[in-house]
Every structure is written in C-alpha cells, then in structure tokens.
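Just one chain is shown here, as structure tokens, and it is the form predicted alone.
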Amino acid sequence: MEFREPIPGLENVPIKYTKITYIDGEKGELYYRGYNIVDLFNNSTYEETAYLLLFGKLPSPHDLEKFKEHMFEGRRTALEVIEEVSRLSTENALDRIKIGLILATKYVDSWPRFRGKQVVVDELLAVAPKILGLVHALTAYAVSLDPNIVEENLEASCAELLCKALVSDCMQKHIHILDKLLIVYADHGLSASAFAATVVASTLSSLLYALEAAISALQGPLHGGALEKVARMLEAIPLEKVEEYVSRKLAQKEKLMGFGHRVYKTYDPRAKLLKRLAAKLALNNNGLREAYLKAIALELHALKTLAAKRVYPNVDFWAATLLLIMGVRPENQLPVFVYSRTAGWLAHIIEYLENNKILRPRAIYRGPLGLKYRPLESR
C-alpha cells in the first residue's frame, strides 16, 4: 500500500467537518458557532457560550434555567466524588481531577448507546450538562481543597463558584473578570487536548475518560501547561530585569513562554481582551500591578523582534497575567483551563460522535525485515 509523506504533529489534516469553532489564524479572528468572539465577551455569559458550544444555538431563558439546573445535579453528584478523592493523597490539582473522573463513572453514565448503526446523540446531549457541573465542582476542590466551597455555592454561577475557590478575598470584580476569561477559554478548535478526547471517545469510551485524556495532553508544557509556566516566568523576573531576560532568550533561540501560536500568525484575539482586562484590573489592583508592569515591559521588549516573524503573545501570556493580578497562584492557574475548556472538549466529543468512525492513523515503516533471530546465550 502506498503512502505519501507524513504530515509532522497532523497539521492542517482534517479529521471531521465541524459547525462549533472558527479560527482565521491570519485574520485573528475566533467564532463559536458563527458568533465572534468579541461579541460573546462582551455580552454574553459563559453559562450562555457553553450552552452555545453543546447545542449550536444560543439558549432561551427557560433553556437556560434547565441547563444550570442540570450543571448544578452534576455538583451534588460531585459532592460524593470529592468525599473519596480527599482520602487520596496527590499534590497536584490537575489530577485530583483527574482521579475524580475515574471515581465519577460510577456515578454518571455517559457511555454512547446506539440506535441501528448511530450512537445517540441526544442521551450524550442530555447527561453533558450534569458533566459540566461535575469538572467544575471537582475543579473547585481541587484548587482550595475544600470540600465546602462546592457544597456552600452549588447554584452559584460557574464565575462565583471558580472565584470562591481560588482568591482569597472573592469581589463582584473577580467574578465578572473571571466569567469573561471563561467564555474566550471555552474552546479552541482541535487542540491537542480536544484531539485526545476525540481519540478516546472514537474508541466508544465514557466520556468521563476522554475527559481524563483531554487533561493529560493539557498538562504537557506545549499545551495549556504554558499558562503555569508565564506565570513563573512572571513571578521571577524582576522588573527592572524584563529587557535583560528577552534579550537573552532571544539571543539564544530559546522558546519566549507565552509568545507564539499554531494557528495565529497575528495578535491572538482573546489575548487582546484579555490584557484589556488586566489593564483594568491593575489600575485598582496596587499591590499586585507589578506582574501587569512585568507582562507590558516583556511584551514591548519581545515584540521589537517578534513581530516581523509574526509571533505575538498568545492567550495564556494576558490569562497568566490576569490570574496573577488577581491574587492566583501558578500551580492554581492550569485548573481553570480545565473549568472553561470542558465545555468544548464535550462538543467536539459529541459532534465526532454523531459520525463516529474509531481513529486509527498509520505509520510508514522504515525499519528492517528479515532479521534471524539468534539465541540468548549466542548474543
């Protein structure tokens, strides 16, 4: 059988037709479900984009209340799972998720069932809401460690519940700024992350566990595990060290974290409401400012070279930025990544799943054949 040339890391090879994310790398420009994203973010709420990203179309009020209703049974079904996590003894809050996945199958049946040849789609619409409401609760936990903060604010807004886990003095500021960095985290495409849950939930596994997948490849440091590492990269720069630093990494073609995208060749969009976010933030924020002043200094210093390349500072350089203004430790920034993105890991899940066909790609082999195998004692 012939085969052309591989393609390195799958770029630009389609593997489904989708109607949920539009990205025009060169234009900088992001679309849920046909709406801009600069729209979304400055009218709707992320209760409404995921709503938007599982079933193509914006809610009602009545949709909407039977949603959150859905989302809030996915919490107190958490409250179980979490009660058994917190026997377990793991440092990191990306896989006390994790392991609150595995414990949750147990409790929510998402395996696909089929009708004829078809997996049906609609009991796989029906149970994604009460997931939704299961990550976040088990996100909550696992950022504060406090199995209270879910049970306190199980109808509280998807914002109120990620604000109350992870800043210490929760403000009506926090909530909003934290509901607008949900919905431009909501989804992005076939990232590696949506790939891996794709891959397992093509297998015609539980969707519980190709949400576990769809975290481990988040954790890898190309992926969403850049947002912890601007946030170090932040953290230990001082100030008056920002040029020194960019010119160093620059000189010695070592990766800038934060700058540079796959799919944009231009100014990535959420990056630009974002820093409009944390501008704002910083103005009211004196005490921690100084992470705005570091981002702004390193931006202006890198972009002297980068830009002519047409690299510039992505979503998680303005997200790290945002968080630590507002009082969010590194290793608790990658979780809220998890909160938000869940909702587009499920649509992207569903909608393969409406066409489902096991994925299955090919290598081609350059190896010998016909090798002899000789003894152990004759090697």
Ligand code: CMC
Contents of the next structure:
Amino acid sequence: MEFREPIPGLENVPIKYTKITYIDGEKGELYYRGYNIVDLFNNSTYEETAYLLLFGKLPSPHDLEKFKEHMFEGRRTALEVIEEVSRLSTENALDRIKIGLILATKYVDSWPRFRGKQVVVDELLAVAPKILGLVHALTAYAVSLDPNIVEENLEASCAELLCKALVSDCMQKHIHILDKLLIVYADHGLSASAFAATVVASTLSSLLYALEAAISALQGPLHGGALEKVARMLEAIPLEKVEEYVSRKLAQKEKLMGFGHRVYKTYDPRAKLLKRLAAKLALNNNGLREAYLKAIALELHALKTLAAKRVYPNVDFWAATLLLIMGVRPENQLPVFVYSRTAGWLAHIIEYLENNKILRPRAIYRGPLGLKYRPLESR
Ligand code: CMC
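Show the same protein again, this time as the form predicted in complex with the ligand rather than the form predicted alone.
The next block holds the full complex; its first chain is the one shown before.
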C-alpha cells in the first residue's frame, strides 16, 4: 500500500466538516456558529454561548431556562462525586477534576448508544448540559477545596459560581469579567485538546473519559499549560528586568510562553479582547496593576523580534494577566479554561459522532525487518 509522507503535527489536515467554529488565522477573526466572537463578547453570556455551541442556535428564553435547569441538575449530581473526591489525596485542581470525571461515570449515563448504524446523537445532546454543570461544580470545588461551595451556589450563574470559588473578594465586576473570559475560551476548533477528546470519543468511549483526555492534552505547556507558565513568568520577573528576560529567552532560541499560535498569523482576536479588559481592570486596581505593566512591557519587547515571524500574544497571555490582576493564583488558572472549554469539547465530540469513524491513522515503518531473536544470556 502506498502512503503519503507524514504531516508533522497534522498541520492543516482536516478530519471532519464542522458547523461549530470558524477561525480566519490571517485576518484574526473567530466565529462561533457564524457569530463573531466580538459580538458575543459584547452582548452574550457564557450560558447563551455554551448553548449556541452545543445546539447551533441562540436560545429562546425558554430554551435557556431549560438549559440552565439541566446544568443545575449536573451540579447537584456533582455533590456526591465531590464528596468522594474530597476523601482522596490529590496533587492539584486538575487532578481533582479528572478524578471527579472518572468517578462520575457511576452517576451519569455518558456512553454513546446506537440506532441502526447511527450513534444516537439526541441522547448525547440531552446529557451534555448536565455534564457541563457537573464539570463546573467539580472545578469550583477543585479550585476552592470548599465542599460547600457548590451547594451554596447551586443556581448561581456560571460566572458567579466560578468567581465565588476562585476570587477571594468576588465582586460584581469580577463576575462580569469572568463571564467575558468564559465566552472567549468556550471553543477554538480542533485544538489539541478537542482532537484528543475526539479520538477517545471516536472509539465510542464515555463522554466523561473523552473530557478527561481533553484535560490531559490541555495541561501541556504548548497548549493551555501556557496559562500557568505565563502567570508564573509575570510573577517572577521584576518590571525593570522584563526587557533583559525577553532578549535572553529569544537569544537562547527558547519560546516565550503565551506567544504564537498554530492558526493565527496575526494578533489573536481573543487576546485583543482580554487585553482591553485587563487594561480597564488594572486602571482601577492599584495594588495588582504590576502584572498588567509587566505584560505590556513583555509584549512590547517580544514583538520587536517575533512580529517578523508573525508570532503574537495569544489568548493565554492576556488571560493569565487578567486573572493575576484579579488575584487568581497561577495554579488555579488552567481550571478556568477547563470550566469554559468543556462546552466546546462536548460540541466537537457530538458533532464527530454524528458521522463517526474511529480515528486510527498510520505510521510509516522505517525500521529493520527479519531480525533474529537472541536469548537474553547471549546478548
Ligand atoms: N516564542 C518564540 N518563538 C516562537 C514562539 C514563542 N512562543 N512560538 C513560535 N515561535 C517561532 C518558532 O520558534 C518558529 O520559529 P522558526 O521558524 O525560526 O523555527 C516559528 O515561530 C513557528 O513556531 P512553531 O513552534 O513551529 O509553530 P507551531 O504552530 O508548531 O506551534 C505553538 C504553535 C502555540 C505551540 C507555539 O507558538 C508555542 O510553543 N507557543 C508557546 C506556548 C503557548 O503559548 N501555547 C499556547 C497556545 S494558544 C492557546 C492554547 O492553546 O492554550
């Protein structure tokens, strides 16, 4: 059989048609279900955006109420899971969420079923809001370690639940900012994490296991792990050393965390929106303005070299800055990404399952053949 040459990083290799998210990497534009991210950022809420991603249209007031009820049901289900997770010794918030997802398979029917040759997508869409609520509750617990946080906020908005769990002095302005941040992070096409989730789902495994795989893929520093790295970098470098730091990193051919993107060859539109929010918040926040000033300096110095390569700040750069200004610790930042992106992951998994084919690529063998086995003692 003839093979084409391998394509490193599967760059520009399509695996499906999609109606979920469109990215124009040249113009720096992002659309969810046909709506420009700027429009959604200015006018929508996370709940509406999550509904839009999953169901393909903006909800009516009735749709939205039903959607929220199902999410609240998921939060209630999570209470039992949280009780179990709280008894285990865990290293960090993401481990708690992943363990919670695995334990939740006992409580949520998350395995795809067939009708004829087709996966019953309606059943998956029906359970998706409940799973979303479950992940939100697990995340709220995972970052706060407060077993009562979910019970006390069972019917709070998604941004409010997250804010109460994450921000020590959660105020209305923080809830508003988190709502915007959640909209911006809610989907981004077939990112490495969405792809990992799709691979797992394509074997007809549990949706919860697929989400667990997505989180594992997200944790690497080339993907969402960059968020924590950016936050730690901004904390560690004194403002007056930013230029020196950038020059040293680039001279050593090291990557600057929070810069660059596989698809965007211009400024990431999400980063643009978050940068504006960070500026506004920093102006009203003397104590924590430092992170913003460092981010501005870092961007300025980095772009002197990186703009020529079409490498710009990405969403994680400005999200980390914004979260730092809000007082969110670096280790609690990636859970925010999980909280939001679960909507997009679920939408992609379900869309793929509509026309499922197990994802099973090939590797081209280039090693020897016909070697003779020699027993251990004669080697
Ligand atoms: N710092 C310095 N140089 C960079 C950076 C960076 N952050 N990103 C890309 N480049 C350079 C890279 O060295 C290469 O240069 P050359 O052609 O001279 O070798 C060129 O730009 C292309 O980079 P690449 O790594 O081949 O591009 P890629 O599409 O394989 O990788 C990326 C994309 C996001 C993994 C990469 O830009 C990166 O490692 N960035 C830092 C980590 C990061 O911020 N990740 C978050 C990604 S966006 C949101 C998310 O997924 O969470």
